[in-house]
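A single chain, nothing else alongside it, follows as structure tokens in the form predicted on its own.
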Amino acid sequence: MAKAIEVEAARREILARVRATASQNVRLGEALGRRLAVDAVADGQFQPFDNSAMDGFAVRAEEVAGAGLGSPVSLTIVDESRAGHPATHAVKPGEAIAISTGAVLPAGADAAVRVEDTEVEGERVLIRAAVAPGENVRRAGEDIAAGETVLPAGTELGPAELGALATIGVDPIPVHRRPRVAVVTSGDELVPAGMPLRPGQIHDSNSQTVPALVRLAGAEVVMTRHAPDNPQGTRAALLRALEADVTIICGGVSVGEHDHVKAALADLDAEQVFWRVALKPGGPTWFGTRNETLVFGLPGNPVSVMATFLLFVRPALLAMSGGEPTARRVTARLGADYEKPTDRAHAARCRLELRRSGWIATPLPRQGSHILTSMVAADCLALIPTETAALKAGDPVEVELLDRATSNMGR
């Protein structure tokens, strides 16, 4: 039997065949969560113009310089500017022009006096308080240049970067396609929730966890299917799947003797990159393409099929949506002793916190590969490489963060 590829040889060997998806032009109100496939550049500045800071009076600065609260500084209202409609005047000795938040500074104008350090009588006001020139003012371009690069490729857009492109006036966006990926559950015992269990069956999580994984990985499902324990039906089930951009078969890739998966693949013209990793949970994982589709074989077990999808379908993913593929990984320190065989790499699930010293990553007690419920507990994947024996609490280890821990750290 071939010797186990190490992790970070097995996502070296899967980025390498990763190629970015098209681009498609979509509009801003359906492009949460999809990334930019060009830069967005700005045509023009924003502000496009000095505007006020503040409700009050625009004014000429060196009018109102020994203005106080015993000696106010009178000037003639002359006009309104108001948010959308600018003055028509322009600011002239002993004049003021009253003025709304984020309204055109009028002309002749180089200051606001904020309305708290003024009093009207009638068509004048009484300034109370000194400004300096530009005080209260937002000048034009302060947040984007022209031609300045607000948001590289491959950003993906959240609600603030959805708003910088409508600042600049971008609508609709070009962005990547979401992959389609087909995903194939396997296995006679799997049968689906909500149906009843006849001996020795068990409901299939993994028809749910994976889609689910996938979607939140920014990739858009486009099959789901079962294939049972035999070469015929897993043949076919596999034959459609394959036409999607990625497909992911769960189970069956194993040496068993009803395992028909990898006897299918290489029926079906599907060539092997590697298979089995070293790494717990995972092993038992195949990798390949068929022409330009990427093809994952993960294991059965419920972890080891969320563990493996984390480290290698999900990093492929975010690449082929034009992002970065170690976007989910951050360094953090253990929070307990964890010891292990030099063997494999082990993924532990661990709970993440922040506290003073920074991010801890503490392993959760129950690590089986059929313990489904410790990544309900879970907030990341510790990565303790094959070579190492034993960490001890506060040593640094490298997570591969679960989507909810990055809803809590930012992104």
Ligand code: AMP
Contents of the next structure:
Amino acid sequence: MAKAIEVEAARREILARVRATASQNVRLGEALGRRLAVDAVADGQFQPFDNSAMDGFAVRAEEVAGAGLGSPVSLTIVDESRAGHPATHAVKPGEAIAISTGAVLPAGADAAVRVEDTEVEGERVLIRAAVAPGENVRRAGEDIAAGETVLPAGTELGPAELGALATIGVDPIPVHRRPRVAVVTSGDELVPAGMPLRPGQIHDSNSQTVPALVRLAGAEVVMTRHAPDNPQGTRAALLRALEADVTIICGGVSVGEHDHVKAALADLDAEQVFWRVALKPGGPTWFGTRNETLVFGLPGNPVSVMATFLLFVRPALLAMSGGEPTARRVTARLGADYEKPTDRAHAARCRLELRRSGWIATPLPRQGSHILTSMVAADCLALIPTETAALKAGDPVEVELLDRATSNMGR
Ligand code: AMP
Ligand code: MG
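The structure above corresponds to the form predicted on its own; please give the structure of the form predicted together with adenosine monophosphate (AMP) next.
In what comes next, the whole complex appears, and the chain from above leads the way.
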């Protein structure tokens, strides 16, 4: 049997075969979670004009330099500058112009006095506080300079990014097309949720977890299929699925007599890159290509399928949509001793807590690859290398955070 590949080598093999999807123009209102296909560059400065940071009066600072509570300076109000409606006059000596927050600073003025420091008397205003030149003024281009790259290509568009694009006036924008993913589950024992179970049957959970993980990785599920445990049925289910950008088949990739996926993939001219990763859970993972399609055969156990998706499929989907495939990893300290054989790496489901000493990752008590509820409880996967035999509580350990990859919050 071929030697199992190490996790990082497997990731390199996968990423070496990724090609970014083409770009498409999308309206800003539809672009949440998409990734920019080009640098977003400002074609002017933003905001475009000097404007007031306060409601009050635009003045010439030198004229109110001596103003105070007991020594007000009286100026003639000659105009108003409202947001969206600039004044038509300039501020000349002895004059002030009423101004609102965000309104254009009139010519001649170089500062604004807060309305709280003023008192209007008919056509005139008493200024009761001095202001320095530039005080309460927001300069043109303070936020964004002309020609500035506001967001580099590959940036994931969240609320602030969408707002920044709107600020520079760009809509629609080029983003990477979402990778199209086909998901096939396999197994004669599986019944969709909502159906009663007959003896020996279980509900199909991978047909829920995997499409959800795909969507949270910014990709589109274009097909879901179920394959029975026989060669013809497996081949038939895979045939159309192999037309997507990425094909994921769950289960049937192990060494059992009724595991038909590898043979069906070979029959359909998919080329194997690796089969078996030195990893628990997730050992029998298969990866290959068929024409332009990346093909993943993930082990069927509900935890294995999630862990291998997160470690292998998600980075590929992020890279395909123009993003950084690097996982969100931090170094934490183990909350308990951990022992394992040195034949393969472990991805241990852990709870993560912030204590005074820093982040503590504590392995959940039940690590069986069929215990899906442990994924519900987990905050991260602690990645314990193949060659590590034993770790003590307090030892540093690299953990892959699960929050953005598995939580729907904010999407
Ligand atoms: P397999 O990889 O096909 O050998 O399956 C390994 C284990 O995962 C078996 O216990 C299967 O019943 C279970 N399994 C496979 N596919 C699914 C699925 N879609 N939903 C829930 N459990 C599954
Ligand atoms: Mg099976």
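Take the two forms, find the largest set of C-alpha atoms that superpose within 1.5 Å, and that set is the rigid core. Just so it is clear, the model here is predicted, and its values are computed rather than measured. Positions refer to the first chain, counted from 1.
Q: Is residue 359 one of the residues whose Cα moves 2 Å or more between the two forms, with the core superposed?
A: Yes, the C-alpha position differs by at least 2 Å between the two forms.
Q: Residue 9: with the rigid core matched between the two forms, does its Cα shift 2 Å or more?
A: No, residue 9 moves less than 2 Å.
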